[in-house]
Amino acid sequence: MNKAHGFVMYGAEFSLYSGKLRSYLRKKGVEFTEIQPWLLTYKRFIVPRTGVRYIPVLQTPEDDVWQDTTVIIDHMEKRFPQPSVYPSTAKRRLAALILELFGDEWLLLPAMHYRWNYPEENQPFIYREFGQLLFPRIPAFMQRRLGKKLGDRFRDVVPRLGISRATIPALESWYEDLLGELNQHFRSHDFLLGAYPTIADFGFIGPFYAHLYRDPTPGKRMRESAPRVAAWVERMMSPQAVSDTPPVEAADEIPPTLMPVLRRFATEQLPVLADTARIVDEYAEGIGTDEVPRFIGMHRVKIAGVPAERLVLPYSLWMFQRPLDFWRSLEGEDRFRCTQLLEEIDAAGLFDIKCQHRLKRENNRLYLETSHPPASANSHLAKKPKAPP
């Protein structure tokens, strides 16, 4: 397969979302090129022309760049639609749009607390891995150092995503469910949903591959209790595409294999983004400008069952838009079939969120939707500087 030529992905092995990005692409069978960003990369390309910290970074071959590896797939799918990763038939695609969600927004938290909080057997590779990216022209030992100092950022937000000495047991023992559910899906299945990947599985794969197979704690248990996950990780990330060939659909049915891991989502993260719209109806009726930080403040959830105070993040609120809208959109036997999706997985009661205020994703910032970004925003596009070496 020879899809085009140009692309640049600026991205790094232990970085979540970029594992997300790499998997699609080779998938997709795109050729490209993968930079590791160091220091002076972020200074002299990165921030000047997105505006943010942010990796994994896309750029064409005529010099767009694009940040956000939902907004990157989709760039893509117009490009190159054939085999499309959002299937074809309503209750599967919402089931992929559902499970995106999932995997990018509340797998985080696993993901996160197996990588900081077992610091005797993880933190000497993670910290070795950002020394290397981001200082590779320095010596080991001080490399070590600086890479503490840059990953400590990271582990400093693990307690604001609700874990804690109190629901980290209950959290360790979904996530052990979890991965015994998915162990016994992929029994069947080389892929979520059935025998090719879709955007359920791109949203799956960063935190899987990133944090739960590499790193050396999550990785063991992984490839100890869940082989057939172990397995399914590698079929993602391995350099072979699928074929160019679009996958027929015979029939809108999810693998029943699937439903516990739909009906986490409902009973899990459901509640949480029903109470994160309530928050950010409030904030948007006070706030003086139009553009939403990445955190506002935070709320009272349960995580895994158990009561925690977590960082209320509209960003998880903007990703639900998408299963969201796409399910307002269906009429007739459509609507029908995927309202009884929604029912078997117990969340026909707080899936239909009502939004005072909708939120829109412009130059890699969140707006209010009626809103128009400040002139400002756009200042970091003006300019088009090379990436250094």
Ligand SMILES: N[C@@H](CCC(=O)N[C@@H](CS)C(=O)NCC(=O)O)C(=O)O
The other form holds:
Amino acid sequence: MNKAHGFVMYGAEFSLYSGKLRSYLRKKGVEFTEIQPWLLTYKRFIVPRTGVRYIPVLQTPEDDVWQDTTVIIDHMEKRFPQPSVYPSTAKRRLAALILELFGDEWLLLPAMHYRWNYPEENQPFIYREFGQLLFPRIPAFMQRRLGKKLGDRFRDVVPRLGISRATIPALESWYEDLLGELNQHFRSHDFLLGAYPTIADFGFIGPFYAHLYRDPTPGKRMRESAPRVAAWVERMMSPQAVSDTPPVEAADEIPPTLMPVLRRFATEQLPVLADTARIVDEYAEGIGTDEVPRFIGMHRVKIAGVPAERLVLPYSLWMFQRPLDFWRSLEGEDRFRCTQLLEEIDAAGLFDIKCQHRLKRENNRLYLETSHPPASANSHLAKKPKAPP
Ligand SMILES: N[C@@H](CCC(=O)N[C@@H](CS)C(=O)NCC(=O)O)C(=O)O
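Alternate state requested, the form predicted in complex with the ligand (shown: the form predicted on its own):
All chains and molecules follow, beginning with the one already shown.
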């Protein structure tokens, strides 16, 4: 048990990335308190200390305040290295990094679709949750009204992710096939890469908990058609930590039942990442400023094989740099084995994407790596610790 008192997580049950962090802290056995941020917590603490309006946020006992689950997990891994969530062998580690990216950034599609496109069952539930979180002290009917106002901001993003009348049938059958593959996988394995959770599981649990398990419509479907996936969600969210003893890693092998899921990354997400890299490069060469915006226009992509228009998301590219950097750092036998893996999942051609302009994350914002954030970039962060309300 990683006993260090005083970690505080600001997060919500219905928030995708909060589920990822909560699961990580529990599996690592980190003791923490969770605070549900309401309106004033955002105003007085989250925004001044992080400069952005995202959850989850983790506050350390030393009063460092971190946002972004990937960054938080990497800080925590340095502090609590055992048992590591990063496999020590090359092929498994590459697969884990790819699957974190796939879970975080691509499984957002079914998550957002099922939450927002089944209004009768889901929306009263989710509007109430938004309202209760942000305005806990007002009457229920007002909570629902204000919760709707906030929820609709998320709902309005759905079509801009490429989820439309044209893509929905293919997206649903794609997701059902994925559920089937995972259900089959969890017949023989407790977690994605085998006997213990890795960063791959934490990438997947975000969309799979808050939206696909917990929201009424997709939750019912999952429990009925893929009960082993539902059982994995419950394992991932249970308070029980994994053992302190570092797991002895098996040979550097990927469970065969996981290969279809890795192929989905290669055929679906990878071409979108390649096009994002091209657009970020154009942006950097053109009028681009040092800070890279959250969205750079729209691009034509395919979703579940169907053409769609979608927002260009530079953050996904920042996440993609992780497996890419790891892959580029490899030599000899490790490089050979990972090349084989990429070939087996049909990713070899595209994986070595040219990212002429790398992205870096500073003060919770994205910048072109060749540039320096302006001196004023820190000025949006409060220096003095403030007590959360
Ligand atoms: N990639 C970030 C994303 C955080 C994020 O997008 N959080 C959502 C809730 S799950 C949020 O706060 N969104 C507010 C918004 O988009 O304005 C992470 O891993 O923490």
